[in-house]
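Read the single chain below, which is given as structure tokens and is the form predicted on its own.
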Amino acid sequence: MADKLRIGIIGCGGIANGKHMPSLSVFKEDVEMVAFCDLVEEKALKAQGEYGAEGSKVYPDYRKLLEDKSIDVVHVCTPNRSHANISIDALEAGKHVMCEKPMAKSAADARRMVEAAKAAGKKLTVGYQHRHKPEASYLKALIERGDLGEIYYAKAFAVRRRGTPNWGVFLNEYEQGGGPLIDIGTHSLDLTLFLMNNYKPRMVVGTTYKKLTNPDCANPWGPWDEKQHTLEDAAFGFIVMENGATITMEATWCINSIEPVQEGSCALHGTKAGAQCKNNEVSINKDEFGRLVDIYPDLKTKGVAFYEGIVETPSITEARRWIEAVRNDTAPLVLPEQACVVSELLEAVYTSAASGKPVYF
């Protein structure tokens, strides 16, 4: 392997310059973004302007990317229906893969792409970052030390009282899969199941909505066109897991709910403490002494005055442990087994709300 990785950007719209390009542009001493590749030719040629490297390439066609053998890693940041078969062409390249969230449009393709990966010998990572975040670290620490006990009911939750995405492809049943629970309660769950390390499922029933049809509802990105939302703005899921833990799940777009937003949360509850993860703040709750205690955690690092602390975001601490797994050849903190169960159980409450019936595994 070279001095530095040699990086191939497939999408280079909105994921790609609000988290991939800028967070791998960091760590410029380790990698190099070499290639670049999308639909629509300008906006590869801007990336490739403000982030590629000396003598760096613009394709209009991925496959012509992958012929590169150079390319070390590829980082794809299409909309969801392509990711498995980018992904998996790369890997059959011989590259090693970061693919955006959620893993497949479907469950079957998600575990095409983990078979692809095995087979290629390969590396392959979905970019969950919530799992990055300080306060997921900490309460995964905690976790593991046994401070819960055995956690037996938790809630994933990923709430916007107003957010209704309208640019781009999020509107796109085709290209996406759905709506608000595919784009961000899969954090939430992702984040839930990580925490709990518990991957086995039995059952799950599901309910979806598409109730606030008034596209001028305060939606902070304005309205939308209704006759292209076609997808559900609420979404809800009963899982329980083969242990009999339970999981909730709710994910909305738009609701009328108190609660502004609360996004990438869970809550946790165990047989000797609880905690919860909510809006990037951290709390504990257990009894103590014959008493009823709640601990709220400082995760922030702090500085001196007239000096910062340290400040890395859960973007940047995804780049680095991912260019840490390639390099070192270690395994990356998200593991395509358990995003494929991720996606595994978002189907599940898209089919269970369809059929009426609970999905068992």
Ligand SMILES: NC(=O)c1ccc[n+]([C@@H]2O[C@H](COP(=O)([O-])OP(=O)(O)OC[C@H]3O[C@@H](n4cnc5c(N)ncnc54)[C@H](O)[C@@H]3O)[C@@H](O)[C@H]2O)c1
Second form
Amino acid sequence: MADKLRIGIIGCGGIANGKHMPSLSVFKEDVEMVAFCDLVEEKALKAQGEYGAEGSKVYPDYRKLLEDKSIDVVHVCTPNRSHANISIDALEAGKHVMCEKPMAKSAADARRMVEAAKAAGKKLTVGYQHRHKPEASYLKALIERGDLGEIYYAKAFAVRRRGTPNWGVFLNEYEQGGGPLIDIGTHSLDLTLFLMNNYKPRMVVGTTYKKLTNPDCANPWGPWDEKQHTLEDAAFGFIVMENGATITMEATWCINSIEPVQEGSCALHGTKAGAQCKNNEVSINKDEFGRLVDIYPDLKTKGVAFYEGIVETPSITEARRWIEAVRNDTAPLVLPEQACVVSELLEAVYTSAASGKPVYF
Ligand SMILES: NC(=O)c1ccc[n+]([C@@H]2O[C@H](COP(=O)([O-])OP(=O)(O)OC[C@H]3O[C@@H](n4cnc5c(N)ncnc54)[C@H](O)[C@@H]3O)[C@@H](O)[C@H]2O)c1
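The form predicted in complex with the named molecule is what I want next, because the block you gave corresponds to the form predicted on its own; please supply it.
All chains and molecules follow, beginning with the one already shown.
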């Protein structure tokens, strides 16, 4: 491995520009972006212009990028449909892979990715950046210390009362595989399972709805083409784990509700205490000295972890931890086996909704 990790970006669209490339560019001492690939050449050229190292290259076909043996890591930032094939080809070409969320369009694809990473002996992780929020790290440590006791009920929220993304591939069922459940529900479910440290589902019941229509629905990004929008606008899941714990989930792009937006959020209910991670706020509730108390830890002050005043966004923390995992040959925070369970559960909600029957694992 060269002094700096040599990284290739596959898919130079919204999330590559919004998260991966700016976050990686913070770590100039450790990494360099040496290759850019997009089906639309101008996008790859623009990315190269903004983020490319000297001598970096642009490829229209990702397979050509993978032939470059000097590339250590690739970031897969294409629509959901191609996550599995591109990631598997990259692993087989000897690259470590950071794949955008959800891991794959289908559970079978996600399982193929897990197997490919094992067979190649390379690292594979998934871009679930909500795990890297300071609130999530704090709650994870509290839970590992046993402060919540046994978590037997949790809620995973990804609720936008209005927020249907009407650009790019978001409304394209073939490319993405679903609506709010696979788009934003995936983050909340991942965070919930991670905090519970429970990856063994037993049964899932799901329902999905497409009820709200244009032009009257006050979508912040304006109307969508009703003929194009064949996806759900709301999905709900009831998940029972092997140990008896229950998880309910709500994922909506559009619903009549007075609740404000809650993305990447969850509520955890344990035998010793409860906790919520809602948007960017964390709270703990329990009984103490004969009364109920609610605690709101302020994680924005400069505690010891941020002694030098270093404040990172979750996207930058995600990039930093990923670079550290590759350089130090340690496990990434988001393991492929865990992300695979998220994909299996999302698919089970869709399957149950379509069949009207529970899905048993
Ligand atoms: N982590 C997050 O919070 C978050 C947010 C938004 C999107 N995403 C995920 O990121 C992925 C991409 O979404 P986006 O919004 O950036 O989409 P986008 O359409 O803006 O960008 C995708 C890019 O990939 C390119 N592409 C498609 N197939 C390709 C291929 N075979 N080879 C090379 N390039 C190819 C497209 O031309 C496009 O430029 C999706 O899986 C989405 O779920 C994650």
